[in-house]
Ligand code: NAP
Amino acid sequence: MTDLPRIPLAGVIGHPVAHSRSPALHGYWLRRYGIKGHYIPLDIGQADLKEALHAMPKLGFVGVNVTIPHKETVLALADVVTDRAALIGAANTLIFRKDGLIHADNTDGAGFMANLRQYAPHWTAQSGPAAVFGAGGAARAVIVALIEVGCPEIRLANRTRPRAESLRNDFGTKLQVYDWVQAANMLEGAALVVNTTSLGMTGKPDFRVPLDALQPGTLVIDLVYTPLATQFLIEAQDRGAHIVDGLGMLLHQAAPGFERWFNHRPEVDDATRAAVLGA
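That one chain, whose sequence was just given, in the form predicted alone:
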């Protein structure tokens, strides 16, 4: 009997992970391009992460996406880390190489900027200061991307201030740290406002920072995409802001991983978005 080629497997690891739209997204691309492969959600706790990662290649996995709370932890478990992932201090894409090494990359910043270009082409880095809520792996990716395009000032607030201070130590004086109780003050004169926290996500506490200082025309982005229209975005829109939801970033950051795992560069278009929303 002739040996059949192994069907490639990929997935998303996190804890929790049931909310992720990544399986719907990659499943759509696999069907669209007629590729034999599977992409599945994998709820893996911190204590089991190392063992799970080393077992996956033996099970047929070619790579995985990484989400909360493992984006920073996986860097220490990878054999090869791209400069981009090292600078950000987090990885969202792992490739299990044929030589047995685990390759870690971060496509979040590129996905964030691609989402901006697609849905807010009027925005430029020179538009003014950016206000960022949160100091986790996604925030680090956003901050690196904003610095790279020349954003003049980045205001940062996190529920635990030391974590925000750590980012300022890493990325320099362009970052201005605010106490969480004073976070509303970041919005005054800001041209871009980004929520990178999980606040407002289905099953998580609400985003409660007052938006009184938000100016009409400000670009407001929420990286949360479940629900798609968060209360943060709804209130920002009511105040005259231009809003962008987090789904586009998910779609764009996913494309490089899919290409590496399944050898086909997928399109991020209206049909892709509709497929994920309809899943």
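Residue numbers count along the first chain shown, from 1. Because the structure is a prediction, the values reported are computed rather than measured. So that the term is clear: the rigid core is the largest set of C-alpha atoms that superpose within 1.5 Å between two forms. What changes on going to the form predicted together with the named molecule:
- As a two-part rigid-body motion between these two forms, the smaller part of the chain turns against the larger by 11°, taken from C-alpha fits.
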The other form holds:
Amino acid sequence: MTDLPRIPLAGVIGHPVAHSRSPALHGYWLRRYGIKGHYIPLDIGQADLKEALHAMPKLGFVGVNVTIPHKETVLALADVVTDRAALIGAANTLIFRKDGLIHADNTDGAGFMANLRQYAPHWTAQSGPAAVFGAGGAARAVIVALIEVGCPEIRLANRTRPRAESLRNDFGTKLQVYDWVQAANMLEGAALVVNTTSLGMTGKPDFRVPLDALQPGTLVIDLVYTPLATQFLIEAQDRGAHIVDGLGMLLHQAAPGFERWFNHRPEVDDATRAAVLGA
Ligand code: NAP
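Beyond the form predicted alone, can we have the form predicted together with the named molecule?
Expanding to the full complex; the earlier chain stays at the top.
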């Protein structure tokens, strides 16, 4: 019998995972580039995570994306953790290496920046202070990326203030923590405003902050991408802000994993966006 090469498998592990757009995205890229491979959603509970990760390479998996609630836990289960993932304290991309080691990386910050470069090319780190709402895993990735590009001042507010304080302890004095109830003050003179909370997602309350201090032309980004046009973005646009939705970040954070697993750098363009929206 001829020994046919194994068809590479990849997927997204989470719990729940049915809502994920990643299978539609990677499935589109696989078809577009004519690559033999599959990408599937894998609903894996915390108790089974370790066993599942060790079984996957034997089943033909070359890697997986990681979503809630496993992004932090996988760091302890990986053999090699990139400096970026260690700094953020979470991984979203795993590579099952040929030598049997599990390599963990975090591409959320790079995805955030690539989305900015694509949809707000006029913005630079020197444009002025950034205001970040939320202090979860996504906020950590965004803040690390903003510090890396030289953002001079990052204002931060989180419902649970100690979580924001802990980010300041980790990332230093460029961060200024504001009280959640006074978070609107962060908008005064801000050049960039980012919602990294999960508020505004379908099924959750809207993210509401008084926008009186928002200057026309300010760049406002929502990491939430279901729905695409969140109430926060709609209100910011009504006040003259330049808005960017969260879908572009999702597409860009996915590209490095796809390239590592399937040996092809995918395009993040209008056709990709349309394919994911239409799925
Ligand atoms: P996470 O670690 O669970 O953090 C959730 C954040 O939302 C925390 O700051 C939390 O505040 C805040 N929050 C939740 N419910 C709230 C409420 N009722 N009132 C005020 N704040 C509330 O989640 P994550 O991984 O950072 O993800 C956050 C969001 O970003 C999600 O919507 C996720 O889908 C999105 N995201 C998008 C991309 C993309 O590619 N576009 C990538 C990553 C994440 P507390 O600390 O007070 O609980």
